[in-house]
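So this first bit is one chain, no partners, the form predicted on its own, shown in structure tokens.
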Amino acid sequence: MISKNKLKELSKYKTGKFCDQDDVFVVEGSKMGVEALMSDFEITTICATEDWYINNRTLIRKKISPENTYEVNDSDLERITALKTPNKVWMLLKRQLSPAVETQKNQPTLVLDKIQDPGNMGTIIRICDWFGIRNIVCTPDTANCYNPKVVQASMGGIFRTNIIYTNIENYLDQCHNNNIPIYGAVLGGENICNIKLNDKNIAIVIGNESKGISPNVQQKITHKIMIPNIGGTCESLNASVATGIICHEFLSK
């Protein structure tokens, strides 16, 4: 069971002022929980209602001391949650470094250029998750990894993904002197479908929402793409959609 002064303790993770001051972030539900239970990730503390317990108590005893986990009822997990249902279990786990970028065999690097909708990040480190694409280089101002929304949206890929937060003109120089080529979609670039790689070890920038690749980052784009707009009627896509569409294009042929 949970006090009740320990459910006040914990509710206070409701906003990302405490999380960032402890170095924490919030996992909500069945299948992020099990994800969480997975992933190399330090958990700190479970409440999970005891049905979620016991179908998980194997992963659970492995993963934390019995001392951190609390069992509670759906009135409890309503106190501590963020969302407007609560569901089965809530977990605080420390937060991790942001690695070096490491290049990856044959295998892309992602580079956001001021993401903030929570959702299309949450989105794009769900994509990358699935392509296998396991770092994302981002400007500093791009939505925050751990933000509850992106870590919800990206459906456990948040465990899998390296997302470094960084300078990223002085990341995309040192491609320039690696030899990596760089990919960025805009205007009156080279249709996608027509791009054939034949190594697949570079860098692809994706633009902010609404403004696009910024003109300092275009400067160092050495390879020029467009997604062809088919139905002619649609002014811009997605974020998110638009790094789907990428992905699959450069890791599928």
Given for the second form:
Protein chains: 2
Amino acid sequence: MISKNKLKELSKYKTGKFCDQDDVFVVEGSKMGVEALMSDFEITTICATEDWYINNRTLIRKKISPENTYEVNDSDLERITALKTPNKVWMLLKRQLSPAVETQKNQPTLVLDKIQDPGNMGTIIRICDWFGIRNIVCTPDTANCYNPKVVQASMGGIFRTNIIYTNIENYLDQCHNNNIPIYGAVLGGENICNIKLNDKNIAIVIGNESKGISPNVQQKITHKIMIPNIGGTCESLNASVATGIICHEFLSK
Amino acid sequence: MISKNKLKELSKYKTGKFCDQDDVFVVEGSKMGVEALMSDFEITTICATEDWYINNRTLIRKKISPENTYEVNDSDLERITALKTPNKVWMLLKRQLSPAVETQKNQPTLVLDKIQDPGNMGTIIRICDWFGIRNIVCTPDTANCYNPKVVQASMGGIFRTNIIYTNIENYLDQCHNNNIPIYGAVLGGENICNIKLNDKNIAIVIGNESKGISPNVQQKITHKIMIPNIGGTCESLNASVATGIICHEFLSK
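May I ask for the structure of the form predicted in complex with a further copy of the same chain now, the form predicted on its own having been displayed?
Let us now look at the entire complex, which starts with that chain.
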């Protein structure tokens, strides 16, 4: 059972303001809940239906003390959820942003230049998870990775990627100093199908949904690339689709 | 100038119900507005700000009679828009669904098995536009291509693709009878990187976001494929990202 006061307290996390203030984020739904239990993230609160609690009690007991776990029913969940249809579990987790890029051999780092749509951001994190890319370096004005829409769209990728918000121009300068090639899709770039990577220790820059890669960042690109535009009538691909195609082309072969 | 009564009449198209009833759909925003003017779709109403009207008057005059064109200001637009921030123009267009697949040589047909998210649906239409795929055959419960979110996410692709809602199992039976190979991503499929297509006259089936390709449809697949899962921790890719990667792999080389 959960008290009305506790429900009221937790419902404030529907808005990003209190999540920012308390340095936490919300994870919802049965599948994402299990991912959270198996992650190395600290869970501060779990509200779950009885059946979900029973099915996952071993994982839950390992991860969180009983006084921070509440059994709820569907109408309790409706009071705290940000989803249209809540699904068995709602959790609060401590944010775990990294200050630095982690060493990862023979894998690219993805560099996001002002990706603004939370759906795109989450989908890009999911793509990194799929391709085993650990580091995502973002401009400070890229969508907040702890926005509930980003978390949901990442499909658990949020727990397995290392996301750094920083000045990407400085980061790309460091890449340059360390002889790490910097790839980015710009007008007149080389067809990605013709590029064979021997060393996958590269940076891949993905530009903003409507403006592409900003001029200052374009200057840092050492390898201009393009995805062939077969139809010829469409101006651009969605940012996350372009990310998926570039990662597949560079990493699947 | 536009009358209050006219604004009230047009504001009903914020909900899908009246669009369905009148067999129309809404297009909004400066860029999509220009795409609509250049398309072969019939435009029944245009509400535009003075500057947008002036910039596009030649196209507008060719396409629609003056009595169906209204000059509006930003607060008028706010009354009829479904967007958070309306952008210069709002249009009503006649729907133009095709009953049949159009002949297109050496290009795939995309077959959508219950794609439900409007964002995914719009992004898939944009991908088809990018790769020059004309025909998209969908189950009747696939997202409505005239949903405003689909229209916006298609970035004009809605005007250049031929979308057919039908029984896809019957359609795939026809493909089979005409010796058209049917590709679909399923467990244990062949790595798409190892497939070289000589004839691109194929069908590519894309499955539902959470359930994948339904069992009845899976039985129709003649060529099972898979996108290599490099990371190994992530269960699946987003439906539109998977579509982009498959189309790129099959069509860009």
